[in-house]
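One chain comes next, on its own, written out as structure tokens in the form predicted on its own.
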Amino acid sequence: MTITSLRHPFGIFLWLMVALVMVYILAPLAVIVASSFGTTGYVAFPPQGFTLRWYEQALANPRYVNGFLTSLRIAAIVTVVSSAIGIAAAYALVRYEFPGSRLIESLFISPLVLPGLVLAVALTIFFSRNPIATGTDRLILAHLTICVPCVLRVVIPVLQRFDRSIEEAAQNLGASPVKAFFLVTLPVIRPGIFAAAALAFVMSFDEVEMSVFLASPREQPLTVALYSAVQLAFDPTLAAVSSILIMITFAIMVVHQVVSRIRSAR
């Protein structure tokens, strides 16, 4: 009998605690989205009735359609600028030891030091002074400022633990480094790099402070359009916005869950 097995005393502590963990962090999910489905005005739990009214009216909507697509929009882009950026500067760091390494290191990382209030107030301060970018342009380069150092957190231990004698042996074979790399290297961290790039769009759709400061008027994401809602009144057509979410991050969940065991039956 292992310690984790549920007839050892230690083993239903640990999983009741997990039990319970699961519960502290999934209530809060299951209340607002059985809250989209009430028929009064106003978000109530336990829901009184059934009703689609606040999802016909949210996806009705054109600021909260319009700021999906633009969310959207920003957070592709912003997922691959930063992860190119991201793997070729863990690349770089890992394979090429140099002095002030380390410090590079620790500055591409400091963004996600600071909070994220302060970090969009100092990008305020410096876009009005040096008008670089303008709308949405200025608000990608404000999420690049912590999704790059996300990717280069996730990517670095993936660089660190490769085995580099598999890449040194095609090198062998008559390979050049940069064919090496993307057809030895690239497909080993490949796993990586999809967790860092998912990483990397989360944190850039779900980004509140920054889009808050930076936005643009006339293009703004769902998490301003939310924000500004949430201001006047917290309707259930908000419980609706963020239930689709909810639903949309479960459905991309369950796809990836099935198509990880697909592959690994193989």
Second form
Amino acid sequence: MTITSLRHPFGIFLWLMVALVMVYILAPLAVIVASSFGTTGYVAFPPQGFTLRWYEQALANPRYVNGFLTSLRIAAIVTVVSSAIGIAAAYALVRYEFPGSRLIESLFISPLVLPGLVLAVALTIFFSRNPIATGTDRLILAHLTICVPCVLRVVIPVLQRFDRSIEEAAQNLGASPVKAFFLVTLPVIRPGIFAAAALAFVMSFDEVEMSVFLASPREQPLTVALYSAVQLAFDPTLAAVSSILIMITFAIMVVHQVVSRIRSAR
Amino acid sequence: MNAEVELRTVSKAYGDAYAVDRVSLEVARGELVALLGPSGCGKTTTLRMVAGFVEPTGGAILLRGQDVTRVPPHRRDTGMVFQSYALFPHLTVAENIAFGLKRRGVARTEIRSRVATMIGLMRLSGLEQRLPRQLSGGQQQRVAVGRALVINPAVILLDEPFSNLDAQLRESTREELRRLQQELRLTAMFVTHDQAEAMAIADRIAVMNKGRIEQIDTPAAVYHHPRTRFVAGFIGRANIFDAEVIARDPAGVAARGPAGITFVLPQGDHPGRIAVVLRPEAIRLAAGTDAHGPNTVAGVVDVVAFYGATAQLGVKLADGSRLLVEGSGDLPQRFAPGSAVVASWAASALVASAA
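Could you drop in the structure for the form predicted in complex with the partner chain? We only have the form predicted on its own so far.
Whole complex next, starting from this chain.
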């Protein structure tokens, strides 16, 4: 009998904890999704009646639709750029021991420990003094300051675990260092890179503080649109928008699971 | 000059410490040379310098007569088999083997036929589409060898290729590699810390210690005529005595060792202080307590180890040191622990090496 077995007292405790944590994480999402279908003009739980009116309103509202597209575009650009910078930096930090590499590593990670609001204010002041970018570009640069460290955090341990002799084998067989990186290193660490990119995407997509401070008024990300709507009134349209996001995420997760099942069964 | 690989006083220093210290070595076509030594002796660094992964701080490396000392690894004509095999985990067996050919721009049809030939040669038929993690350790090892062989390199470099296999598989894989190496007349360098492995498959052994080659010779010569005390102790089992030369004449050299032993060695040009090497299997034992004359010593049997066909005895000498004796399996019956014995040996069994 193992310690995780339900017949073991500690096992029962463990399973209970798991159940509680699951409920704690999933219940708010369930409340939002459920109340998005309610007929009352305010967010109510349990919902009364059933209607798709709020979804209709959400999809008809250009603020939400454009906000979604803006957020998507920003997150996509931030993901690609921060992955490129992050992978290259992680590779340099792991492969080459140079004076100060440890210091640089901790500096790279530091934006992650700063409160978002502090960064947002600091960057607002910085950009007003140094107009190196305008409009949405400012927000993209701001997001890079937190997404690059995030990519580094994920990719550095992945590269440290990577058996370097695999790269050497590729070179021994005639691949230049650059070719060895793209033909062997990159494909082998690909799962880690996907994880890093996904994290960067999510970080940018649901980032609020810097978006509120730095977003261009003409191109508001979804988080800003939602934030200003919440300040007026918390009507079920917001619940509908949130539910759409939850469902998209859920769909992506399901597709990912199915695809990886099919792949590993091959 | 028909050496496929030539190292000329190659050194690698890290600061003041020499990992490899003026190593010179030639590997002829079709020859398998083992670099043998304890860990940290510089054997792997030497191999990695030939492959180009470590840049020497001194000396020159030549492949087929061409100086490649400053040539990067991917433009050197070497095929390396890594200790961890270093197979590409995302590529199939066939793709792993084809990797080097693709980099060399070989035509697709030729790649297909050469990969197929190699898969047959390495007994990997039916596994072409498997990924490395779906293979056993022995199969992975054969893919690693096949991947290095298929590009027909000037030299095959093997870095402890059997260390990840279990004992039985290690022996058969070793024999198979040796057969393949001789059939295809491959030039190979082989790094190992296992002296039995080196003795079994190498044409010549370079015994390394502290970054230097102490001796490079055939396995028999390294065993029977170790030039240094280190070589004698590292290759096989040996009784090694410090001795002082006390007389020289045309018939031989007499030297006084510990426990009152007088060694008489075949004539040779020995300095005053020498290390006398006596292999355990060259010693004869007889019951008794009186040791007369040179090349004999009296003692008491104190340890007995029976191995079946052979057995080993430890004989305690008057000064407390122990003489290791190896003989046939009936030794333990003839000499029980505690029995007094006289050990003797022929002068020709003694080798003097530098003290």
